[in-house]
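In the block that follows, a single chain appears as structure tokens, in the form predicted on its own.
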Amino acid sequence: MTDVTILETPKGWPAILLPRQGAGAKGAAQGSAKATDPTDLDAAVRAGAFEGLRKAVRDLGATATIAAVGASGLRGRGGAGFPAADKWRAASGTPAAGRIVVANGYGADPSSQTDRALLELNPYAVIEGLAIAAFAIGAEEAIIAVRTEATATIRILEAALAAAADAGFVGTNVLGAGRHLDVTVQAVQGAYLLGEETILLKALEGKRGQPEQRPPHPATHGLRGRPTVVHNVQTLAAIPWILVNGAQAYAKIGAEGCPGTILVQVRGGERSGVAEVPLGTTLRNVAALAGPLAKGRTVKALLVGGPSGGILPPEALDTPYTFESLRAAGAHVGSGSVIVADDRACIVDLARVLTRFCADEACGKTIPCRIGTRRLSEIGDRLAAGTSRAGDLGLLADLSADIVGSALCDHERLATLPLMSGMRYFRAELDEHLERSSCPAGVCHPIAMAASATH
């Protein structure tokens, strides 16, 4: 039984990824009556599991399956929002001795439990989506990548895979159609960077986790040199619903050009947990899922996207939760983490802590990664300590632009967001630290003590 809390969502919100999430969820999951075993295949089949796989294999065929996913508008939930069907077309159209599908369930962000919630509460949705993707591109090998320390998740997945193999949904002669699919759970040990697909593939090969120059992309030249489709587990879990209910039905959910639902980890109110949210929902409504703030407190900022996310002001609460809208605002979907900070928070302190984390997690392959992110972290530390140098904010902007312009992977580019979004929306607070060596929130030391001593 998982200890992940599933937050209650408004009546009428669609449930695509976690339709059976009452199974073992801590707290009162919406619509759940009693806890059930998430590895109970009979119960999952009664609820509709593997109907999408049957339709793909017996009715549609590979080409029509790819077309259906393309027509649905499904985009990757790993943070970048790349169209899922485009990867499938690239992989299936590349001549190769074998192809591979990889489900990224590593869950690299320590502030988010979205992937873990899905894998532990609805493992068959991920397995079915994986099987459909493999059928569509002609793959006979699939891997579910998870954290080495996620022992409970591994046990659930392995039990679910064993049951699915016994029933003929994976393994030899899938659904009697003469297709073979070998699915394994592979535990990997790494860091925050494993959210990037080329780094994940390196880890799966037992190599040092560092990004690769693209092109070639993994869809044409991936794991062991074979065409490899890498999807976040949420992307895969949506595929069965699309095939059963239709591409057009899926396209009508969420926002135009950004359809469907996504799992979001919400913190900051009286509750904390994971919720399934239609894309296009405003940040205000996402944040409200965690309940009210502590009595007498007001919203000061929202951290959207995890450790490399953007720090947005209350004026951004009506921003739609979509890939493009968040990027325009200076944040990103990232790991699906939304944290509400109240008026006691110091933006400078928050941004410097996040930047230090990103610098510590950088792999060091390129100069912007190895040196640039460290310099950003040092600027943040100086601002918090009251030891800033003249021109530090100009240096911050110039250095961030250089990193974004020359970085090899998204980790480097996005590592600039905490401090840059802080400067964009909370410039007065940065100036207070820089010019007066004062922390308005009374958080930063020693300048906070120096400021309080004058009153």
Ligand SMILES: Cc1cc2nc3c(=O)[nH]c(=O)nc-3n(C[C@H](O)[C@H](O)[C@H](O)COP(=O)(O)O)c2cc1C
Second form
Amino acid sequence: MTDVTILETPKGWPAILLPRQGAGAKGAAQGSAKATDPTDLDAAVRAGAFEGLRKAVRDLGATATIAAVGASGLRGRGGAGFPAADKWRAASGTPAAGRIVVANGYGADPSSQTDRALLELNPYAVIEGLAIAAFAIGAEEAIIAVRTEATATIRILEAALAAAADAGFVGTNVLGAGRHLDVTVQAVQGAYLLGEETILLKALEGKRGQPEQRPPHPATHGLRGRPTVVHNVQTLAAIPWILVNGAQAYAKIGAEGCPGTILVQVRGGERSGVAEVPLGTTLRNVAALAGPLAKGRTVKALLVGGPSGGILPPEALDTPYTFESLRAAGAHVGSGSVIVADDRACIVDLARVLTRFCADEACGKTIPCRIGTRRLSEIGDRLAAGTSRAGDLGLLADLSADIVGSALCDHERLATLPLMSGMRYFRAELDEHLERSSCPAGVCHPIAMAASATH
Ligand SMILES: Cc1cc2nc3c(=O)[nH]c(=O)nc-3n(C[C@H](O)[C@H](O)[C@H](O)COP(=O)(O)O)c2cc1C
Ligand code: SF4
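Which structure goes with the form predicted in complex with the named molecule, now that we have seen the form predicted on its own?
Up next: the whole complex, starting with the chain shown before.
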């Protein structure tokens, strides 16, 4: 049973990824919250599991299945929002044997439990989505990649996979249609960067976790050189719903051009946990899931996207939660993390800690990222320590511009977001640190603590 807390969402919000009643989840507040075993295949089948796979294999065939996913507008939930069907077309159009589907359940952000919640509460949705994707691209091998330390997740997945194989949903002769699908759970051990798809594929090959130059992309040249579709587990879990309810029904949920639902990890209020939200809802609605702030406190900032996320001001609360809107605001969907920081927070301190994390986690293969993120981190440290140099904010902007676009992976660009968004929205606070060696929130030591009396 999972110990992830599922937050209550407003009545009428769609539930595609998580079971409506949050079965087994501590703190589940949707519906009856009746504890059920997520690996109980009979119960899952009674609730409609594997109907989507049946439809793909028996009614649609591979080409129409890919077309349906394309028509739904489903975009990858791993962060970048790439159209799922485009990857499928690239893989199935590559004339190579031994195609593979990889479910990315690594969950790089240690503070976000979105993917873990899905794998532990609704493992059959991920397995079914994986089986449909494999059927559509003609793959006979599929891997669910998770962290080594996610022992509870691994136990649940292995039990679910064994039951699914016994029932003929995976394994030999899937649904009696003559196709084979070998699904394994593979645990990989490593750091933050291992969630990035080319690094994950290297790790699955037992090699050092560093990315490769793209193109070629994994869809045509991936694991062991084979065409490999890598999807976040949430992307896969939406696919059965799409096939059963129809592409048009899915396209109507969420925002135009960004349909469906996504899992968010919300904290900062009186509650913290995972929730399923329709894309396009506002950051205000997402933040509200965490409940009220501590008494007398006001919202100062929202940390959106995880360790390499953006720090947005309260004016951004009406920003729609979509890939494009968050990017334009200086943040990103990332790990689905949304943290509400109240007026006690110091923006310099937040940006400094996040940038340090990003610098420490850079794999080092690309020199501008390896050295640039370190220099960014040092600027953050100087601001917090009251030892800034006159040109530091200009240097910050120049460095960020130089770093972006010269990398093997997106970590380089994302690593600039905490400090750059801090400078964009909270310039006066950064200036206060730089010019007067003063921390208005009274957080940064040993510099002057103007607001310390309020704590
Ligand atoms: C630094 C970094 C970390 C990432 N971590 C994850 C992760 O933990 N899980 C994930 O699904 N995707 C992660 N991604 C995105 C993957 O590289 C890839 O785009 C994704 O797994 C593709 O799935 P999708 O098509 O469903 O979006 C990360 C990307 C970067 C740059
Ligand atoms: S951009 Fe950074 S994290 Fe990505 S490959 Fe280069 S050094 Fe590694």
